[in-house]
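One chain follows as structure tokens, the form predicted on its own.
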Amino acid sequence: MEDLLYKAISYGRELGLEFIDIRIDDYTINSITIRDSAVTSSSINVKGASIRVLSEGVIGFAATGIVNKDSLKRAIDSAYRQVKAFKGLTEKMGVYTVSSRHDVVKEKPIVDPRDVGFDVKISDLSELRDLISKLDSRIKATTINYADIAGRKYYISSEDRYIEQDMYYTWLYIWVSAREADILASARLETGTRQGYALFKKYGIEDIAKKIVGRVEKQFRAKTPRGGSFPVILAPEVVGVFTHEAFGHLAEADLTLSGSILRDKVGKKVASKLVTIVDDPLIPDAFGTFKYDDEGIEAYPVTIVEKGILKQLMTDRIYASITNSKPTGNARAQDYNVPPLIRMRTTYIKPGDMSIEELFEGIDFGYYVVSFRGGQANLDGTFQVGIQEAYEIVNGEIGDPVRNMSISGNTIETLHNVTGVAKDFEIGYGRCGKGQTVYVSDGGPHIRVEKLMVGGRA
């Protein structure tokens, strides 16, 4: 592979290109879906190459599902034809260049998922489905989606940068719905690991089943929340989705320059001094952990907000060139068919120095928000998050569960209202869509927001 790629780079140089890089994907995706008693499965081998070229301020891109000398040459020619066709018609762009580097990054999963048959995986997932149904007869429908990805990525550039990197993702998503009399309830659970087929060793089938069934069970005895502005304690799962969706996307340089509320805020206060937000590729066993991004750039932690001050945006090679900064290792692509975009890795609020119990002190009435159901955020900083597990806080103590709740507001205003950050820390696992889908993690500690809008009855 290395010799083949170097010959392709040499061909690009012969064309007089200022910059050329090539990405190769070579991995397998195994997926299983169980909907009640119906089971479907698939195995897909993903292998192909993407080519990106730069000449006279114009970038061209091409992809091919065949990796050999002739197909790579044709893809380079195709990308170069784009450059010539658009020359003088678009705004000139650049690509931040770096020094030569050769590296091979190997990972050792606990169990390589390619060594585990579909029969074993389906048996484990069926056991999980059966246990969920057994734990609560009110559950009427269960859907389990499972996927594992295992293989290798290759990267080479005209800077004499050559990277090989293993990749492993195992992902599990469960959705259940239940009914008791005229009350409908539903719950979701999403989790994962980078350790291969080790998900049920990490959590345990029984623990996963009890967790999602517990979320449903609480909804049957829950009350509807009051509507209005209240003190709210956010648990790590909700902190993570808020940090990722409501804030993190605003700090991706392509979206920042497209008009996000953070566009003119670098160096300015955007949060309470208790808040430090990091996007980190080094957290053990997180979906966002890797040594090099999809542009062959060394991935390192980015402190986006430090003690309330917006310090840095996440960039790729292109936006590093535009903003006269360094690339941060945040370029990620769903697969070889598409060019990389600026994407988050593992985004979190850094732990503070308070105990969780201290966060609750002094709250006469408020809410403890544990788990989310979905949500949306906008470039103007407004957000809304649906909540599937939450509780009243009464006189500093956790009270009755509530259902059909949402939280909403303005991201920067909410971050300014953070008055307590605990010293615990958890991360979650999920997928992020931005025209492309990539696996990400997010999380943080428990935090206290002094005022947050809660949706419910007035």
Given for the second form:
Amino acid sequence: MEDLLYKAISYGRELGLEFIDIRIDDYTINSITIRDSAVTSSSINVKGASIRVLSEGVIGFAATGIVNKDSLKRAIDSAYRQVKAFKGLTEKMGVYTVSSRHDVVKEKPIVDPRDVGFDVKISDLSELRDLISKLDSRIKATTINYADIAGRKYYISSEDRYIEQDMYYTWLYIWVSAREADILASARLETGTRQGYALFKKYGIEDIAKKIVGRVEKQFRAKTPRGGSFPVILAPEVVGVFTHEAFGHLAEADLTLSGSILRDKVGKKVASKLVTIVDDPLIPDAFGTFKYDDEGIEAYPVTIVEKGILKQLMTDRIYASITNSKPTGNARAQDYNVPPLIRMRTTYIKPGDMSIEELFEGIDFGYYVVSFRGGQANLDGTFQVGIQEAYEIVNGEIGDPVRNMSISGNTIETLHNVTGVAKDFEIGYGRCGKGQTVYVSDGGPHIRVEKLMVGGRA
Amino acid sequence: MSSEELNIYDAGLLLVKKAVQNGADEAEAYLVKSRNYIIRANNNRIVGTMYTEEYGIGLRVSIGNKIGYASTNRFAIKSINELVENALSIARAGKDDPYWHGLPLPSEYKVPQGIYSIDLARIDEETLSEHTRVFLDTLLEDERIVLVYGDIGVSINSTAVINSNGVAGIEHSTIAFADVGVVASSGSDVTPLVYDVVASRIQMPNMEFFARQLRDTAIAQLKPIKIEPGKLPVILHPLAIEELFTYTLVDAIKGDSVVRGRSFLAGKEGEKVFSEKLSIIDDGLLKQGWYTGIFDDEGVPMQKTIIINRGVVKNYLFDHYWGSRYGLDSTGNASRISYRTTPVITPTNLVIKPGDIANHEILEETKKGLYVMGLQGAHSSNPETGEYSVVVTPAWYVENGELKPIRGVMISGNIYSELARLEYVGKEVIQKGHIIAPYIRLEDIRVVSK
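Go ahead and give the structure of the form predicted together with its partner chain, now that the form predicted on its own is out.
Every chain and every other molecule in the complex is listed next, the one we just looked at coming first.
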């Protein structure tokens, strides 16, 4: 492989390209879907190459599912044709270059998922499904999606960077629907590990089943929320999705420059001084952890906000070149078919020094939001997070469960309204879509927001 | 054309034969070859141009009632042998599915119009560059506009489905598209993202027209006003309908949701559930529809299926598996996200039948209300109950037909009960994603604002 890639780089050099890099994916995805009694299993071999070139201020990209000398040459030629056709159309692009480096990064999962048969995985997941339906007879439908990814990625560039990196992701997503008379309820749960086939060692099948069934059960006796602005306590799962969706995306340099509300705000106050936000590639066993990103750049933690001040944006080689800064190791691609984009890794609010109980003190009426259904944000800083598990707070105590609730507001206003950050810390597992899907983690401690808009059912 | 594209058909025949020889009771090969051009812009510049070629095979086999699925992007003999072995070993490791009814049987195909264009299939970098230039020039003529992101592209696809029951189809198709988000800014006033998508099966969409529309919409979001919370009628543009329906009604009309009791429409065939103003048809044969084809991703002929007729539930969408479980035939709605995934039920072109009032007349007849072109958070809606709670953006306050931009306003309600009370359905339909719809107006919607 190494030899083949070096030859392709030389070919690019002969064409006079300013910069060229090649990524190779070589991995297997084994996935299982259980919908009630129906089991669908699938094994996918993914192998392919992507080529990126810079010449005359144009970045061309080509991908091929065939990895040999001829196909790599054809891909380079195609990228070169793009350069010729598009040069001069808009402002010139550049790529931040770094020095030579050779590295092979090996991972040792607890159990390599490739060594575990489909029969074992199906039997574990069927047990999970059976437990879920046994726990509550109102459950009418259970969908379990499971996937494990195992293999290796290669990176080479005209800077004489050559990197091989093992990758392991195991992911589990459950959706449960229940019905009692005419009331329908549903809940989701998503989790994962980087340790291979070790999910059920990490959490226990029974705990997972209880957690999701608990979320459904509460909805049957839940009220609909009052609409309006209230003090809200966010649990780590919601803090995570808020930090990722409502804030993190705005600090991705491509979106910041496109006019996100954080544009021109570096060095300025964007949050309460209690708030420090980090995007971290070093958290053990998190979905956002890796040594090199998909542009072969060493990944390091980015302190986006420190004590309320916007410090740094997340970049890739392209936006590092545009903003005259260093790439932060945030370039990630879904697979060889697409070029990397600036993506988050593990994004969280740093824990503070309050106890969770202290956060609740003095709230006459408010909401405690524990688990989300989905979240989304706009560049102007408006966000919406749909909530699947929430409770009223009455006189500082957790009260009745609430259903079909969502929280919304302006991200910066909301961060300024943070009046308490607890010392607990938890991260969760999920996927993020920005045209491409990548696995990410996010989380934080419990936090208190003095005023947040709550929308509910009519 | 010819020799290269016949490959996937022949490879499919061989693969199915091999799978059966090696012990499969049934086998189905799904093969694709696709070529894609994409021009990607960010921040008013072209950040990259892309050309990708994708080849892939997905193989589904059954042994008794056990199913196995495997896929690869390698067409070499060794990879094909591995693929057969993988699929068979997964089937052997699987569990019996008592509901398995086998693979579809062959039936005759109708060939729809306007799914392939030789010009699109032969497009080159220079032509794409010219369309991109026209788009950028028009859009950025107004200096208040920032192109946040945009993809302009063309896909050229060949798909074959072959199974051991004699299903054997090959289809060539093209589509050109643009998918763009912009903001407008003036001083410290920055609008939320204004997004739109356009596509055509037979030519590059008119980029000048598309750019001008986006530009005007974004500019019309500047200088927002504040509004009081309350209950108001809400007019949804097809873009907003697409977002809301995708996460609610579309899920409810899928046969698997019905069979599994997840859909509130289960058991309501023949019942009047919605307003008689609402009729919905899934039309896989629609001329030039974005999702029109000869056959679906299981090789079942595409067809036209009436889902809702004047408020009455007529049919659900089925693939072969869930159709068989329900005791009906597939409606030709099996779809795969890629060759790597097994088929799932997906609408083709879901057409909301136009009413008799012009779209602009709905706006004009609205004394006080909201006009909504997009939603934020629609994916957090509850498909089982129809409950939603979302931010409307971009959106305008309508006062005696006049539009004034608003920001950060939320609406919430239950789309199923609102569709039961539907009064206004517009006349002119536009395709956005799987939905083809006119403007519709929902009544008495709870509006929350700061």
